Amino acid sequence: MNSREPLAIRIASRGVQAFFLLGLLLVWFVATNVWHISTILLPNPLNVWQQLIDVVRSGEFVGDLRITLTEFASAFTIAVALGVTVGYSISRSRYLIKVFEPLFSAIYAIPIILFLPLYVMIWGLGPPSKIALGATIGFFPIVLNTISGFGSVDRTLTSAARSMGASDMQMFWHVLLPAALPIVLAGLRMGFTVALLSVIGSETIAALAGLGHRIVNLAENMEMARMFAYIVFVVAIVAVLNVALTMIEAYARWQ
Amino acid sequence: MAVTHPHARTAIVRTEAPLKRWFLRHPGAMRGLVIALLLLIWEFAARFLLDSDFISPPSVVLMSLGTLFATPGVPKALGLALYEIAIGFALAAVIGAGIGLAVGLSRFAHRSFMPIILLLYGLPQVTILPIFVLLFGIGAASKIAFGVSHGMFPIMISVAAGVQKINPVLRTSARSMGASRAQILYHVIFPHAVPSFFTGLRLGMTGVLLGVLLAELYVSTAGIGFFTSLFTQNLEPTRLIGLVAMLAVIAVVLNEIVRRAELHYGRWRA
């Protein structure tokens, strides 16, 4: 972070890091190979590192990964949607953001995990429900942050800008949408996120297929190399969709 | 004037019915009114519209939740995972402020270990829920453990940041002045630490009962789980939202809880 400090800290802090994630690996080794501790609590992560490189070889993984990025990717879409046109309609009037936003923040509030169950019933164990739960838990930090990002624009400039006489969709592009743009890009981070971990999530409560499911399946077959080794999968997955999106946020704000 | 003054809808407004002017002047009235019709259209669409294998409407859900506490089992299985998320989140709050005192305390550990606890709190810890269910068991263990993991590390991360805020002139003065090392840490860095660690508390929460929930629902042969794959597979829509609901409202206590003391132990410091 502060340039200012002595070379000699910062490389000893980035050694006690690389030392404690080795230090964790080595740990996992022994355990397993030394110590022999119970392959079905903790497989070896030499035979892990086997079976994901047999996942990404065969080709296995292909099928899951497209059941849960097409569910991601409906439920992100209709919560952008949704999120964004509500939030900049209600922002536009104090009086809505005084009647919606405690309302949405009260909402945001309850593990809408919870409403899973209620999902699956109505919609069964394929993916809509999926689609509709991720929808529902990405939904709400766009909206308040579309919000709060709209509604609190200086109204020194809206009123500069009308009063040199911007039409609404000047004000809209050079005024409200600059202003508002760091504050609804942070919401669309959140709902991106939560959207993403709730799909995986309800794919290991209640589904029929994609990622999260194989992830159950393999640990009620006690294939626990092979359920490990997703799990990094995945893990991986989720890293490269976060780098992909940090990409597309800074090329956003740069513009 | 009237029509070209910039405050010409304020004067309109004067000029509206009484009932209008009210509810204008009254936002929480106005989102009551909201609530109030959301519940009326999801009553006439459940009663009317919608297949009542599948949705019950407002009103039956709260008739019936005497019914609901009446299943064998139910009433146990919300006290067991009321007990899970209190556990947890003691456990939590402790091993959170734990660690971030440690770690916030020193420079040198927090430059270490912050990048740590940050990627590990970014991973998706969702995908380890079997792993804790297999090394915990179905009973509350697996629950209170997943709750923990999910709830430490906001808890962590705040209490860090608000102990490296503190200003340094404030600790080496109180040295300066002779403290020793626990009186620093108990007049000086404690009362300090407290609004963040409150803030931590707050976030803390909701990752306690996303991550107790979780587990809970993961779990479908016993607890809260188990009732909500059971009144699925019966299509008891009337059970199941009023279960649901009975969760939510746990939540949302919980929540404000731990906001209110939030609100109340942060001001002092503004």
The other form holds:
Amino acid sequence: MNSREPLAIRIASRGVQAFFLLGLLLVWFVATNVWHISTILLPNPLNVWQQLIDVVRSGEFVGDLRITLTEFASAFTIAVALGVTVGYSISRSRYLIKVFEPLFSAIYAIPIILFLPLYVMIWGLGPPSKIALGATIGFFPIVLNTISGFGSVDRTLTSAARSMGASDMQMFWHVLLPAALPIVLAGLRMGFTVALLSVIGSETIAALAGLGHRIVNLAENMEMARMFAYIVFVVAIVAVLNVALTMIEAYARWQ
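Write the structure block of the form predicted on its own for the protein whose form predicted together with the partner chain appears above.
Below you will find a single chain and nothing else.
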């Protein structure tokens, strides 16, 4: 959220978000205690809370969390390195932009997670297949936004910098990057989100460990309260990661 917004608006926005979450919890509680929806479909939120406390206290999540975060961090790092490098290289040529931008857009429209069985056949059920899939899916929004960001820099700015004797390195750091940064950061945020979702999602389909794998195992054993506790735990982890990304993005914008 923009830090220059009036304090009253920020407080009101947080209040609406809090009331929305409280409303969901209230509906959940009523559904299980008043409407008597089967606990197989929807466990009591109090039971889920107790299971969540037990999961945190026991520390049983540590191994799965480490695997999931390692897979995600590796996938996102690869996606950023390749996406920014390839995107910047393509953005330097109008011809390459016309060739590759629609091509990448068309590929990005394909649900790449459908190729998970192929990734598993190549890299197995372990982390490498999840890393490869996350990096592939995260690559496309990053490369597309990098192409768009650097390719849309006003030519007047680059011409003025060249006329003043700016070197290639000075041109990149003082002209191109500041102008393209907002669009590139938007691509990084999209890549961050889809890479994380693809890693966790692929763990629920074909994996030997990880938070997604743990959730599926609990569902298969009909431990619904504990399964929901792990879902809440994953949502909390994703929220924390998004807050951290937002802070890094805000810092980068102000530099």
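What you are looking at is a predicted structure, and each value in this text was computed from that prediction instead of being measured. Positions refer to the first chain, counted from 1.
Across the conformational change between these two forms, the residue of 205, 46, 234, 183 occupying the hinge between rigid parts is 46.
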